Amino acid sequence: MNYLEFKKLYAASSREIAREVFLQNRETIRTKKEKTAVDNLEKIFNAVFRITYKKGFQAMSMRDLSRETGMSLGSLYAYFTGKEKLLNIIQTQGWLIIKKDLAKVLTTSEDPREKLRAVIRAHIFLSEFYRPWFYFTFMEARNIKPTKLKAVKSMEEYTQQILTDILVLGETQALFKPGNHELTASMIKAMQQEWYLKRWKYRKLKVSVDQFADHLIDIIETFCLVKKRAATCK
């Protein structure tokens, strides 16, 4: 599947995003008008991200948002309680909508090499089309508190855990050699970061998100298959 294919069957737009959002923290939310609290979520949202990208959340102030989403302090407040708060539900959202899809993902193929591949796609293909929530999810996890890491650390730990538990039902299988899975699964998630950190790069070496996909997958897949099986699964 390319990304294109892909796109068509998981991408959802930022409203739909803003609406989950609210649907989940509804209870807290003040306003209580979907149409309305989607409408601001949609614009605090992207104003973060505009914001963020230049200097960072936690130089970011709530006048600089008030000032980029056009909404006065006291409406920025009807959404969340602080800068905290915001964060929080930021970050959960961009974890939630990659568990949603990689699930779907896995389900798609029982062959653990299929499976590898479509996750691998997957991840790289989300990062391309979510790029904002990714990196911004990457960037602020070093400011979340203590009592909230752990949730973050956890969802890590989950996505790298799909790669493992994947190379290890290959290996059963005789399709991956034996190895150091958990360190393999580490390697592939580190290079999966790379291209929503670096997009730069990649533009400039006029790589499309297919070709680094692509590329990768034979990577991986020259270190992990086993030899008499390398040449039938490309």
Second form
2 protein chains.
Amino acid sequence: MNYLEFKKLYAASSREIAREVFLQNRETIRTKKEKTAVDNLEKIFNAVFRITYKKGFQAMSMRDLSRETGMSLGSLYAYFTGKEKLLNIIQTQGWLIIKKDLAKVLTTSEDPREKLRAVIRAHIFLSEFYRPWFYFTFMEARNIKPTKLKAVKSMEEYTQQILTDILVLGETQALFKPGNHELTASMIKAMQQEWYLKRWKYRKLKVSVDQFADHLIDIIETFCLVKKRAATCK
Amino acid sequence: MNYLEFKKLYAASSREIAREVFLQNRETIRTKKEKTAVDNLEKIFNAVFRITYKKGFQAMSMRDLSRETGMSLGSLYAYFTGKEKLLNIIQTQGWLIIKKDLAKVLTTSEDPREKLRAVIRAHIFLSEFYRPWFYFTFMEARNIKPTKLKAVKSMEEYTQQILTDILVLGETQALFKPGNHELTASMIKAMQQEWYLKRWKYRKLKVSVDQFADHLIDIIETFCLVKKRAATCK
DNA sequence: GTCTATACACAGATAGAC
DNA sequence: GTCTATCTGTGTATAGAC
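Target state, the form predicted in complex with the DNA; input state, the form predicted on its own:
Below is the whole assembly, all chains and molecules, this chain first.
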């Protein structure tokens, strides 16, 4: 499956996320009319991503956000009780998106080789589609209060566990070589992250998301599969 | 070469870095006595790393820094003209360290296979030794003024170019398979970065820096080398 | 060379008009 | 539902005593 096909099948739109945030925060959002609220939430999130990409969340002032959205300070505070709550909403929602879509992918195949390919691709494609959400969640992870911090680390652990499990399953079926699967899973995650952390680099190199995913899968399959046609170091 | 041997041969001490900063900023540092200045600079850098690891540079106040170093606000300003200058000093110095030590490694061997291993290991070992500097430089890269931004991107490009050149050289000698070497070099960089960005994960998995480097080299050699003994997916 | 006390700007947040 | 005007805390930075 390539990126275009994936996009059609799995990804919710940016607007649907805003709608979900609205539904889950109805009691604190002062604007009750759905269309207005969802419109504004979408505007707010996009503005946050634009500003924080350049200087980070802490350095973004509410006045910056007011300017970028075209909304007044007072209006902004109708949508969240404070700056910290806004941070919280974005981080929580980001994690929910990933988890939901990854779960769908997991059920697609029984063959560990297929499964591995599907999960690696899905994660990269999701991070492409929701790049601002992924980038933000990674870069602002430090600002999470200790109470919520556990949830973020376990998200890293959750996605890594999925990969490790597939590698272990493949070994029991004699499809994958034995080895330190946890470490290999970590390396896969590192390469996946590269895609959304250094997007500017790949734009410059003119590497598409499909090429990137194929290359990563090629490296991992050459390393893990018991037999494999001679791969090129492409 | 393992980490212990590397450490003895290449790495400057944390104190020597502070001394170099002192020498390069003599005109702006108000404290003229070398020992006092270097002592305090070392204390300041360590405090900055401890604080910003948890909450980032923007969120660190000068009062935080005063508390952590045990120095007063007034004293701190004797060492840099402002918070922004402090950021600048750390980022510049971090880059100088890496460049100098990497250059030394490059001259060690003529065989591309040896060279590739040496460069990959050296980068990981340096990032282990100077972990706070690497972590800080990566995470605070966004806060650099556009005038200095070019230097940071070219640092990423510089280290990547070294890897690409080795892969291309190896291909011309029929030691490495043909392929998209630039993309492979990117993937190597991504995995190297993983080591200093997610140190907590490897502490938990009880993976040493030597194991990590070996695993990364194993993956890349399995993918790139023309012939290779059957590798385990360890 | 280092400290305390303080100036001054700007942040987050809210009250109340429209 | 959105705006403007404003409160209050905290930030960076400095002046001047010791």
